[in-house]
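Heads up, the chain below is alone and in the form predicted on its own; it's given as structure tokens.
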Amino acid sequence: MGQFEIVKDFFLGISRSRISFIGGMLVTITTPFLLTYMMADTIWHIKNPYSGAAVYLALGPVFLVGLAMIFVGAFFFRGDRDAHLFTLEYMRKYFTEPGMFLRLRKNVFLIVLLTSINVAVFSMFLYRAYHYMESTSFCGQFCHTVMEPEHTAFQNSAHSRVACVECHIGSGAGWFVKSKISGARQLLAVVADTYPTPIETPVHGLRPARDTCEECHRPELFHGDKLRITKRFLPDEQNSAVHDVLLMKIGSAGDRAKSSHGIHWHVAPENKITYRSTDHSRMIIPEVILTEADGTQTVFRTPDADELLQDTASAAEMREMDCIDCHNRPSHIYLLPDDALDLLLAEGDIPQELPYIKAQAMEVITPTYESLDQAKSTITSKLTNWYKENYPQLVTEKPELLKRAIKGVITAYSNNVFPEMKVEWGTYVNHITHGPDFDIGCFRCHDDMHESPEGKTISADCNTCHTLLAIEEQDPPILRTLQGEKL
């Protein structure tokens, strides 16, 4: 039988099967769109997460189902044969009865040809689909409302050019499979509208820092001190600029230095620190154990440690301290109101020359709003009315100042507060800082309350981690000295 007759016989089989016919229609319709988009994505790297979802999560599976329907229908569901004939006995006839086996063998050449083409298309589809589902746009934008807080904070972070999967998955098949199973469960929660608000920080689901953070950062090579200069603004008429000047004792985790010291002493190889917490977020830590290089152990406990640990299921977990215990939000940092406004004032997005803008901005961004639209509307109206009432001439002569200020204040709010997800000021705690309102950070352990049987305590002295050279000073002498000015 010639090749033409083989092709004719194959397509005749498809035409006699409703299943194959439907499959053929699906493949015919989806193939042009699928190939065109995959080629365009390969060349131009399309960033839109929704077009990618339509192709890789919808058209792709339809294409694969269509292929399967073509072959299944062509060989097993022709003519009047029904789906109930798809049995082991029915299939055995194709390999035992000479006539039926000959009919099957005639199509082998065409099957190989079509399979080769489909394998090429399928391989390209899998490759592009894999990279799509590993992209930051898919992780942060596909579930727009749910992931908007984390994606916004990520874009404003120092790690915004690091793909989500580099930290949340890392290398290795085990964590890849684990993340995809977790992702599928989260996707179902989004579809079923059963996700929590706010989204819980995956404290216990993060990969160890040595497998992710330390792929780029090496704590053992940190040494010396670091000067940190922060510009802040007072809530007075001039929005007076003041400076904090701190000498951070970064120290070393060992290696090049003779001995570990400073902040990174905590993760030095010769100092193993383990602890027990009593809550899921690891905010309450009643017991800390220091194991030194010679095996000596020092146990520090709070006065109420026995009571706290007695009936807490999580107390059974003994965790070894690593980078994430302090740098718990390296890529998803939410600022507090004062810090958010200071940042935009320093960058010029909120004009410092507008009188009392720091004080007025604090008043309008700290209340609780039901939605972002309500927040924008209220912030705009309150600031506009206040300045028209108190500085009418300024508003008339320089309207662009007020307009720029309103835009900047809304940015400060919308970058850190997401009412739809119940993310308010201070919802997510950043342990690398500490303050009187929300963040206790270091004070979870450094509180002078954790004491060993020998009477040693974990110090709460500020100078342990940094030296305060100037705090909220308008013209600190130390800063002028550092800038080479004569006093």
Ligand code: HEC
Contents of the next structure:
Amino acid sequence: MGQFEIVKDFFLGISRSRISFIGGMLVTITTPFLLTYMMADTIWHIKNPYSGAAVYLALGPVFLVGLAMIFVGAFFFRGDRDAHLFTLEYMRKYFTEPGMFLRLRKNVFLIVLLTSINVAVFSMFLYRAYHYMESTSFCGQFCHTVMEPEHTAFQNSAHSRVACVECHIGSGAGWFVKSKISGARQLLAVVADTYPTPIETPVHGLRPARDTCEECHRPELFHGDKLRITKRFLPDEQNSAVHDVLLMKIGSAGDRAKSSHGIHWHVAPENKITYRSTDHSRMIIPEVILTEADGTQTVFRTPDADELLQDTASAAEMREMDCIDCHNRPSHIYLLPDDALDLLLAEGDIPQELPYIKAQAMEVITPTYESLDQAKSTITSKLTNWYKENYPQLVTEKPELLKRAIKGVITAYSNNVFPEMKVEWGTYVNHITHGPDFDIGCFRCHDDMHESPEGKTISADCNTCHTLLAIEEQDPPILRTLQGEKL
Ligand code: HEC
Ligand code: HEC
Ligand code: HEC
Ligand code: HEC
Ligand code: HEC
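Having gone through the form predicted on its own, I am curious about the other one (the form predicted in complex with the named molecule); can you provide its structure?
Complete assembly follows, chain above in first position.
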């Protein structure tokens, strides 16, 4: 027998079994591509979601299947001429005859080497594939149309550098597995085209904020109030700028030394707030229970609580309040038309000097359009026609004003409305405020209607949460004072 008998037998075994042979081919063809891509990805962190999918979701699994086929074929599906390699007699001969045993030792080296290479490629693959599937480009861009609203809003938010998985999965193996199972289900829904539009909010499946948000934020270390100055624009000829100035009572969730107070009082360890809601999106909250550190409980209920809670099956679900009950949209923030336009006007993307642009923009931006293209063309033609008719001189003298305005208005639309996914203005409610109608967010509880048996209510007093320093004032004295001007 020759020096590399085992190796020869090994390859013979592979070629004799059709399954092993195909497996061998798959491995041979995929390995160079796989290795080159993984090296490049390790060095340059390739951001393209599609090449990543081709390698980690298609090529990689083919490589693994090929590897498995080689061994399965060699063990179980040997061809008509037995290649001996994995039979008991063959092994026994090697181990009992001293001459052959020596040769075996040399060959063991080769086998160990081959196995190590496989293990190395294998673990490198798992590691890179894991990183790929945790990447923002995979989560946000692979199913481009489906995730476009969330990905766009995410990129416009303060959290655009925080990976999707930090909020949606967090750390730990259990949640990783859970997320991959639900991810696979979602991928199937995309392939089968059975996903809901708009995508449902995962309110009930989200991981508790303590394991996600609180890995980075510590409301117990917050202190003091926060000044919030918002520039707004009125729908008059001058698009008059006005200011809202609010002192937000951010407060603190308390710490060993400090007591909890203000807005973040809700998430202090000593105040446990639980509530029951009667609908999936938790808009209607008939009962709120406050449990203090000493065990005292106060139950606040609305007058119709008995009736509402009796009717619903979900009434039994009791939820403990955490960050998400107020910050439900920390990253996917879709603005309302008024706010979206004001933001772009304040930044100058929509020119303030164009007469009536706020009013005209509101008019063209609010209707429901079939598609983004339809919105773009209608917005462009309507604005162009209106200004040509009413301000012909301005249009000829300063055409760039109108051009800039159209571009800005389209941006305001395309950042917040996604017709293909049926995300319209206000589809996703943001609970961090009460809205202009005092009916959402804080006012689900703070409406003076939730009453305890002792007659205590959850306060709707305008000074509970903020001090209103100026509302829609053109030249608020408080801003002058803050800027150091003497009045
Ligand atoms: C700062 C935390 C955070 C980050 C980062 C984040 N999300 Fe979310 N996401 C949330 C929360 C909270 C909700 C639940 C919203 C609700 O209940 O109203 C949510 C909801 C969603 C939804 C359901 C639809 C919706 O708008 O309610 C999708 C889809 C989604 N996120 C995808 C992503 C993708 C993709 C990324 C990365 C590009 C990402 N998220 C990054 C916190 C985050
Ligand atoms: C991986 C770390 C990380 C996680 C997880 C995280 N955040 Fe943040 N968050 C940040 C950083 C960093 C900023 C500041 C960004 C900036 O100001 O540019 C921020 C800013 C904020 C702000 C201020 C936003 C603004 O517009 O000024 C809020 C509110 C907030 N986060 C809430 C949350 C909530 C709620 C969650 C959980 C759903 C969460 N964060 C999860 C890192 C994180
Ligand atoms: C009762 C509702 C509520 C809860 C619960 C809540 N927050 Fe807030 N939070 C607010 C409001 C309101 C603001 C002020 C928003 C603004 O800037 O106008 C705020 C502000 C913040 C800010 C920005 C602070 C700053 O100084 O700019 C961060 C960060 C934040 N919250 C994180 C959290 C985290 C993390 C949790 C959970 C542990 C949490 N919040 C729980 C309502 C809440
Ligand atoms: C799930 C119900 C619920 C929601 C939603 C809610 N709160 Fe509260 N909040 C309470 C309860 C209960 C109290 C305690 C009432 C009492 O004992 O007087 C409270 C008390 C407060 C206090 C007084 C804290 C102190 O220092 O004693 C502030 C400030 C406050 N909430 C702000 C907010 C803001 C801002 C929001 C929305 C972003 C909000 N809350 C949303 C239930 C809620
Ligand atoms: C339970 C807490 C709470 C109560 C009570 C409350 N607000 Fe607010 N208010 C908020 C929060 C939170 C915001 C949003 C801050 C943000 O958007 O970051 C807000 C924002 C506002 C704004 C600014 C809107 C904007 O977008 O510029 C006005 C105006 C306002 N509130 C008026 C009132 C008035 C008037 C009352 C009394 C009838 C009142 N609020 C009661 C919590 C409260």
